[in-house]
Structures are given as structure tokens and as C-alpha cells.
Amino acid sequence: MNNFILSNLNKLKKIDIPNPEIDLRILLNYSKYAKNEIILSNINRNDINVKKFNKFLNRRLKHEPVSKIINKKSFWKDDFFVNEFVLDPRPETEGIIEESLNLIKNKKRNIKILDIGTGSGAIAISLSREFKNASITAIDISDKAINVANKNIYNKKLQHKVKIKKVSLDKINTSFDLIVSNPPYLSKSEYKDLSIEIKNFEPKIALDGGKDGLNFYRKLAKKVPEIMNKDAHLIIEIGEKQLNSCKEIFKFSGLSYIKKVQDLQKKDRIMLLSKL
């Protein structure tokens, strides 16, 4: 490994970047002139746009996530454009897609889906990939998030299948067969304890769920039953310690609790409900 690589690797290690080799390789590959994949053990500095690389590296040294530097994050079967105005889609959120597929066996059904708080549009777009005849509405209250979601939808030529709307949940009056959401669910204290990488580079509106983290679930329980068709389902992401609180919130909503789903770390992560 040459001195150029070692010196930059040490810079990342010095500030305790979790996976410095991976991050360095990604930043180098997004700074290269060459078409071939850059490998740390066999690199030619002449293949790198050093000015561009240094700009990227300096951003990473300020703890900006790699996804925000390269404006890309993978989720389900796609790569998505992301920036500081949207939450990075997480692997655990893929549970929403998996449970949608478990519930709706006929992938060719004509169904109406609502994605609440769409952000980058990752959930809505992923569902449109799976349910070819679905009509999908994705809503958000952030203009900047709407711009990102629209960019992703147009990049993937899915504007005929996924409709993005800047509107709050209480203004939705049509009914749906499936409603999904990854709402903000961190409590005030949890938000305060977040890492710099999340707190400084991801939108607070997508993370902060109020004093106890449950504000959005109360809104969902109040409004969502009114816009669900008969036999419709609600699939939501929850915080790892919020299952009992969420079950209590939805107790008198007219929805039936079906089950919880845990993520790969065995933490409660997805909650399923259906209309009585």
C-alpha cells in the first residue's frame, strides 16, 4: 500500500471512522479518471482526480456520511439519490417491503398504496417495482424532500406509477388498500444523543418524534383508519422499545394489531395492523 493511501487512511482512523478502508475506497472510486475499479492495494495516483478526492475526504473528515458526499444510497433493489434534506434509507426499513409482499401474494393486483413521509421516495419506488399494477401516492411536507423524491422517480422513469404530493396526512381524503410509513420516532433524549453523522447531516424533521417519540403514531391512529379500504393494512416502522406504547395508541383506532417483525439485530422494528 503506497504512502498516498496510508496517509489518507490514517487520517480517517485518527477520528475513529468505523470502516475507513471501505470509505476510502468509495471516495477514491468516485474521484477516479479510470473506468476500472480502484483497489487500495494496487492504485496508481495518476488514475485519481486528487483535487476532487481531497474535497471528498475533507467532507468525510468532518463526519459527513459517504452517502451524502456521493449522493447515493442503496435500498431494496435500487440506488437512490440522497442529500442532507432526506433520511438515508436504512436496511431495517426494507422490512416494510418484505411484509407488503407477505401480505399481498398477488403482485399483479390493482391496489392503491399510500407512503406517508416519503423522503427520498425509496419505499414508494421499491413497492412500485414489486406491485406492477399498483397506484402509489407518496406524500411529504418538506419541499426539499419532495424535490429529492421526484428526482428519484424521474431517474427511474416511474412518474406514471408513483405520484408525489406535498401535503400533510390530515388533508388526504381518498382511501387505500395498503398504507406504509417510516415516521420520525426518536424521543427528545434519543435525538440529543445521536451521532454527529446523523444529527448534522440528516433532517431533524425525519427523526424527531417529540418528547416521547410517539407524536406521529398518535396522528396515524387518528387519521389512517378513515382512509383505509375494507381489509386494508397499515405497515409502520417503530423504535425498538415502542411496541407496547404503539399497541396502546392504536387500541381504540378501529384497527387490529396483526404482528410485529424484528430486524436483523432482533429488535422490534415493524408493526402490522389491519382494518376491522
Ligand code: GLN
Given for the second form:
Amino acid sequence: MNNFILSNLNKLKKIDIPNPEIDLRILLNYSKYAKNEIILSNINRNDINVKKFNKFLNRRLKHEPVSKIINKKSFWKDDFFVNEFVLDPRPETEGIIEESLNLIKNKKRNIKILDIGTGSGAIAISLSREFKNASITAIDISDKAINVANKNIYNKKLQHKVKIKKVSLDKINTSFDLIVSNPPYLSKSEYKDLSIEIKNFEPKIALDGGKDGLNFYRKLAKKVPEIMNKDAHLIIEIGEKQLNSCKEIFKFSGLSYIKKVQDLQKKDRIMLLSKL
Ligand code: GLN
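Structure of the form predicted together with glutamine, please, following the form predicted alone?
Every component of the complex follows; first up is the chain already shown.
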């Protein structure tokens, strides 16, 4: 490997970036002139816009996630535009899509879906890929997140299937067959202990669930039953230690608990409820 690669790799290693080779390769490929894929072992410096690369690398050296630097994150079947105003869609959240598919066997059904706190729009867009005849509403209270969700929806030409609205949950007064959400659910102390990568580069509004992290579930339990059709379901992401508290919160809500699903780390992550 040449010195250019080795010295940059060392800079990343020195500050304990977990997969320095992978990150370096991505950043090089996002600053290349050449058409061909750059791999570390055969790189020619002339193929790289070094000024652009250095800017990218310096951002990574400040612990900015690669996704925010290249404005792209993959989720389910798509790549999404992301920036500092939306939470990066995470693999564990794909459980919401899987469970929706397990639940609604007829993918052609004309169902109404609501995604609460859509952020980048990843969940809503992924559901529209699966349920071709669904009419999907995705809401968020952040103007800047709404801009990102709209950008993703226009990029994918899905504006007729997914409607984005800047509105808070309590203003919703139509009913749905499926409601999904990955709400902010970190407690105050969990938020304080986050890595720099998340704390400095992901929006607090998407993570901070109040003192015990459960504020949003209380809001959901209060409001959501009245906007659910008969036989409708609610699928939500939860924090790894929140299953019992969430069961408690929904106990008298008019919804019944169906099941939980664990993520790949075997942590409780998704909770399913249905209208009584
Ligand atoms: N799983 C996320 C994290 O730990 C939290 C997501 C959320 O609060 N909705 O970064």
C-alpha cells in the first residue's frame, strides 16, 4: 500500500475509528475523478480530488459519521439522503417493515398507513415499496426533517403514494389501518452517555425521550387508539429496556399487546399492539 493510503489510514486508526479501511475506501470513492471503483491496494493519487478528500477525511476525524459526510444511508431496499437534521435510518428499525409484512399478508390491500416522526422518510418509503396500493401519511414536527423526507420522496417519485405533513400527532383526526413509529426514546442519562458520533451529529429531537425516555409512548397511548380503524395495528420501536414500561403504559389505552421482536443483538426492539 502506498504512503498516501497508509498515512491516512493511520490518522483514522489513531482515534479508534472502528472500520478505518472501509471508511477510507468510501471517502476516496466519493472524492474520485476516475469512473472505476477505487480500492486501497491499487490507488493512483491522480484519480482523487485530494482537496475534496481532505475535507471529507477531516470531518471523519472529528467523528462525523460517514453517512452524514456522503449524505447517504441504506435502509431496506433503498438509499436515502440524510443530513444532520434527521436520524440515520438504522438496521434494527427494518424490523418495523418486516413485522408489517408478517401482519398484512395481502400486499395489494388498499390500506391507510401513518408514520409518526418520519425523519428521513425511510420507514414510510420502505412501506410504500411493499404495499403498492397503500396510502401513506408521514408526519414530523421538524421543518428541516420534512425537507429531507420530501427530498427522498421526490427523488424516488413517490409523491402520489406518500404524503408528508408537518403536523404534530395530536392534530391528526383521520383513521388508519397501520400506525408505525420510531420515536425518540433515550432517557436523559442514556442521551448524556451517547458516543460523539451520535450526540454531535444526529438530531437531539429524534433521540431525546425525556427524563425516563418514555414521554413519547405516553403520548402515543393517549392519542393513537382514537385514530385506529377496527383491527388496526400499531408497530413501534422501543429501547432495549423499555418493554415492561411500555406494556404498562399501553395497558389501559384500548390497545392490546401482541408481541415483541428482538433485533440482531437479541435486544427487545419492536413492539406490536392491536386495537381491541
Ligand atoms: N437506537 C437509537 C440509538 O441508540 C435511538 C433511536 C431512537 O431514539 N429512536 O441511537
